[in-house]
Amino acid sequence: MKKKIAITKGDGVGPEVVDEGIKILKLITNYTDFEFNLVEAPAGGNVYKQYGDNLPQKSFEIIKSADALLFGAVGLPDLPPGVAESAILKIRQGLDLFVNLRPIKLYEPLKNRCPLKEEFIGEGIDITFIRENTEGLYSNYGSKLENNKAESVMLYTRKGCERIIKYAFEYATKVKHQKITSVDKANLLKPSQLWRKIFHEIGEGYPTLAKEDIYIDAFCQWLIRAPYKFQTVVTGNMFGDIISDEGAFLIGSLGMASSGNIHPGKISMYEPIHGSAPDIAGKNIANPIGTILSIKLMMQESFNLMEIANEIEIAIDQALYEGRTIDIQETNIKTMSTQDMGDLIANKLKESLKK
């Protein structure tokens, strides 16, 4: 099987972990029938410095030619907010990714790491999170900003909505949830009360699934308290993206979460959720797993290689016992830079590959 992959390493720490990841990709097309020609499609704020775009036409083009994207980050401290990340939004908009699947997931070895105590852990935390992608406050649709005056409108269509919920139902049958749990504001969003009620819709046809409905505040309390009793959660766009970060936190570190931003059947794009991180870019210290994490959910939602996808977190958790980037240290495991835990996956991703 041949496919194309672009390459945006973006900015700021992008390129080092995305180097990393390029090292995982490489060692699959080595060791295995599948062969993954990689091009770059350069985008975000040194791009954007270079060329006055943050994402070229050639550079969306490739992207577009491509059956899959690894995203770095994007983000410069010397440009204004939005100039380098909105080549993020018009990707996402611009091939309709309207998934945006974050799993988050507790890994044995950083159970110390986590900030909870072992009661509020419970049986662990593994939970996926289901993101509208292209609707809500994000669309910028009807953005306006005066003087004195703001405003963005929260625009949710019956399409929209029942296109990411039906796709989280299918999601938490194909993984054997036995929970979904709805993230809403219905009790003052209009927005809120379309979403729960197609909700209720599309899941009368999962009698087997459990199904709840929390509002948003409540929620993120919740998932500081009782973290294990969640599964699939399905939110929108703006909400999605705050939960999704409180709970990145919960697994050691930011630089453990991984994403995908997913058209089913097209070309989806894959990125670690941290961001380009500029305070610590060029010291070879960031962790490079998220991005290798989101490798493993490009294995799975776009080229169907299940096995792969397995073997590759099975090398990150082995890898954990031995060898940590500075985030997530711990007394008498190594601390390891970027490319050090890269090569330490990779070996043992290897090894499994050779088998």
Second form
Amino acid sequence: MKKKIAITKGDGVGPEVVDEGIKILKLITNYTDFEFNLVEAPAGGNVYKQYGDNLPQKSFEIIKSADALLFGAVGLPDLPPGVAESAILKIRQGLDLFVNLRPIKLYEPLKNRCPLKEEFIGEGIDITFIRENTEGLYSNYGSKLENNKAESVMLYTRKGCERIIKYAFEYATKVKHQKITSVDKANLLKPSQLWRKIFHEIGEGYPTLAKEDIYIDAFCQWLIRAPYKFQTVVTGNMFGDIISDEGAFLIGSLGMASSGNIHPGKISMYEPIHGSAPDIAGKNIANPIGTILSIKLMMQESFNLMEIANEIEIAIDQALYEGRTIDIQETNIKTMSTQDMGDLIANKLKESLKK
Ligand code: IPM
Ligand code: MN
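Target state, the form predicted together with 3-isopropylmalic acid; input state, the form predicted on its own:
Time for the whole complex; same chain goes first.
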């Protein structure tokens, strides 16, 4: 199977972590029947400085012609907020990537890196956040910035709610979750009232799945109080942005968390959820695991390569007993650079792919 992967390295630590992701893609090409051809599609702040455009037409054409996109991070401290970052939104909107799949899983070797006491961790943390990725406060609809007034409209459409909620129910069913949680603010916001209604309409088609509604504020509390209670969590764009960062730190570091911006059956984009982290850029210390786990997601969601996805996860879990980047460092475990951590994981994966 031959596939074309567009690569956007981006700004800050983006190029460093993406290089480790590329190692994994090359390894899969060398040791399996799957062949990934990589083509760079530059975007972000550095590109903006050079061409006055954070997503040049040429890059977007490359992305549109690819089977999947691996994306690093964008954002530079000397540019006004949003100038680099809006490249992400152009891709999400432009490719109609309505699903933002954000799994958070506390791996066994990182248990003591979780900021929660053991009694709150309970049976462990393994949650899939499914965030609506094109609407809500991110839709641009009605948004304006004036001198003394600014507006962003929280737009939820029936079509937008239906497709993401349906996706979440199907996802929960596929991975055999027993419960699905919907997060909203239906005690105040009209868009949430529509969302909640649709959640229950669609839920009727899934009688064996337990359903619950939680308000966003209460959810933020429950996420640190009893994270083991949650399995599939579906929510709107803004709420999903916030709870996925909260969740990411529960698994030890923002650097561990991965995401897929997905339109099922079409080109999708995979990126670590951390940003460009300019303060540590160029130091070879960023955690590459968020990116490598994003490749795991790419394998499972875009190419249905479940076995390879599983092997990537096992390689990461094993590597964490032997080496760590500084964000999750541990006495008795070797502190490693971005590149060495990438090599360690790649070597473990190579052994299993050889078999
Ligand atoms: C994310 C990021 C983006 C978002 C920013 C950079 C626009 O925080 O992917 O979560 O808010 O969606
Ligand atoms: Mn975010």
